[in-house]
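Have a look below at one chain only, the form predicted alone, in structure tokens format.
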Amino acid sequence: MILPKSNRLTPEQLTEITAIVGEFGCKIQPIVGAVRTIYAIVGDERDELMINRLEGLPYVDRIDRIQSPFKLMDKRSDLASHRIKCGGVTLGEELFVIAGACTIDPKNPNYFYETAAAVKEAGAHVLRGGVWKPRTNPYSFQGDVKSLDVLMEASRRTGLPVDTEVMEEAHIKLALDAGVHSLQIGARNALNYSLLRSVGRAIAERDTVVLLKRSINMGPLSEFITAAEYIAAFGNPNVILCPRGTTPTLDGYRNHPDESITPLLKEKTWAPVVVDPSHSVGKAIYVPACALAAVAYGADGLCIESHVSPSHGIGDDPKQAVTPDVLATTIKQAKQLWAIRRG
């Protein structure tokens, strides 16, 4: 990574360093932070001649070389001081909560509007709502672009920023054009490297956040962090890691709850961790305990499915969405636990 002496390079300086690294088969990817821009060298940065030429430039402060598969997401990288803000919260400074319905039913939008108002009242900072849904069964409800209008109307009514899952490049453009504040990469697409690249490119130099869920098919934790590296390397460092249960499934739960990986992630990366207890356990009755366990393990936030009338929801809501009153109690207890953990 190239760290300039000023907050960012001038166009002429960027052109010069791009030409230098190009001679060695590399490219430059600017990473725009809140205070300064750093410049990632994409490719093999081990060539000493290239490094010497870059370090000799009068406007370059230093070159950081991190021997890690995730050079940007590594906690030793210059991005370690990067802070992600969403919903009025700087992650890591207070407990961050995303809440809302699994799937937005465009035929019955009032349920979502009521849910949006209720989760705000319960203390959520960001409203989640599924517009497009990956389904195992091709005949199940796959989502509807009309739901995007419902999502944004709920945002206008409540003032909450919104989070929704995208599954293909066309979804990214539609969501960003509509004003979605947080793009979610679901567990089924966490290893879709083409989609990860597209998200990184599309939201470079934006404040848009990416909530990256852990795939149930991922192996070592480094694979999870490296997926986040794709997004950062292609332009946007505002990546939040979201454990949401993995395999093998645990009898009685939807997945194997993995909130305990939080401290292991924090040993390797600076990225904030927001745990999804709803998908981890898959049953509303178990969600509060799993949420509190996540906070105890050091999570920076929670992503909880909630619906004013879960039995009238579609998607996963009937099974795993908690009611807003349960959500409010869970948030209150989680904040108390957060305060105890922080000392």
Ligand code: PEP
Contents of the next structure:
Amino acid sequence: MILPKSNRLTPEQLTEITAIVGEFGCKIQPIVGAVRTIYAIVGDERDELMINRLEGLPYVDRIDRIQSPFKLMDKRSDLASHRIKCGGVTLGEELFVIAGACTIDPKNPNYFYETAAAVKEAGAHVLRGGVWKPRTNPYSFQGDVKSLDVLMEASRRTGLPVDTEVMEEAHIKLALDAGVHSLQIGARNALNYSLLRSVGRAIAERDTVVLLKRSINMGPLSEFITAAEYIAAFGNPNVILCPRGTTPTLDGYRNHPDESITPLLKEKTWAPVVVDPSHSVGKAIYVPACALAAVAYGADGLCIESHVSPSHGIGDDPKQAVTPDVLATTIKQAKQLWAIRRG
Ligand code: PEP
Ligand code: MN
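Structure of the form predicted together with this ligand, please, following the form predicted alone?
Next comes the full complex, and the chain you just saw is listed first.
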């Protein structure tokens, strides 16, 4: 929709914009109001070159796009009836839970094996475990490819599919070859379009799922959805959106919990939303409340860090991992809330 600076275009201006949109296979339909006339672009109005040309005209105030920038992830797209299945759950049909350690300690794998069995017992559908870790400090433990064997062994022992973060192309190949079922794109890489493209390409022919975290640097929600669109555009729309807290504004929480964006996301996209309460609040004692708030706000699932002995964990586990007992209670209460929400 073209909104001119004046109340209506002159005949010369109308001829000019008609010629421009015509180059892109579109037509102009004036919509005449009592005071103002606006000009609808009839046809596919998404072409950036056309929009740039129109926005560059001195008499054009702005162009309002009616068509969605997300062709595949939009709630009104043909894919809106697509359902993602993972860990035996069809997302949207029952509460979906990913749980496990932040970081696998390759030197003490038994903690992870015990954690895997315990999170399964608590009701998790997918086991998470960090193999490669994005750490703020280059001298902190960065992960270890040996942990990939531990992750897959835990998957064999429990029968649970596994989720792990990939940060570069080499990780994607290693993880997929090993049989990782859910690739996590972390908050730091959610705006790394080249990685998003690589993940999209790599999973095109698979039933792999992507857990896409929300970057703290994402502004409008459309940036989150278009990041998912990057992945889906290569042929696999199994992308789950994962709010995980945004820039900290409260003393006390690690991040500012952003579970309240779920209903806003759901107005725009059909993609399931699985909230990560662990990174949102960053302290184990606050995780259950944040998890329940997420379900109250309409989340399809939760991604929770849990460890059998948090103080023996590495990465985020000592501070924010909940014990399997707490996890079990949280899942139970979250399921009750889910049932209440469903009425
Ligand atoms: C994680 O899941 O351990 C992690 C690093 O998450 P985020 O990318 O949300 O910080
Ligand atoms: Mn973590």
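Whichever C-alpha set is largest while still superposing within 1.5 Å between the two forms counts as the rigid core. Positions refer to the first chain, counted from 1. None of these values were measured; they are calculated from a predicted model.
Peer 1: Do you see a C-alpha shift of 2 Å or more at residue 309 between these two forms, with the core held fixed?
Peer 2: It does not, since the residue 309 C-alpha is displaced less than 2 Å between these two forms after the core fit.
Peer 1: Following rigid core alignment, is the displacement of the residue 325 C-alpha between these two forms equal to or greater than 2 angstroms?
Peer 2: After core superposition, the C-alpha of residue 325 moves less than 2 Å between these two forms.
Peer 1: Hey, does residue 336 budge by 2 Å or more at the Cα between these two forms once the core is superposed?
Peer 2: After core superposition, the displacement of the residue 336 C-alpha between these two forms stays below 2 Å, so no.
Peer 1: In Å, how far apart are the CA positions of residue 23 between these two forms with the rigid core superposed?
Peer 2: Its C-alpha position differs by 14.4 Å.
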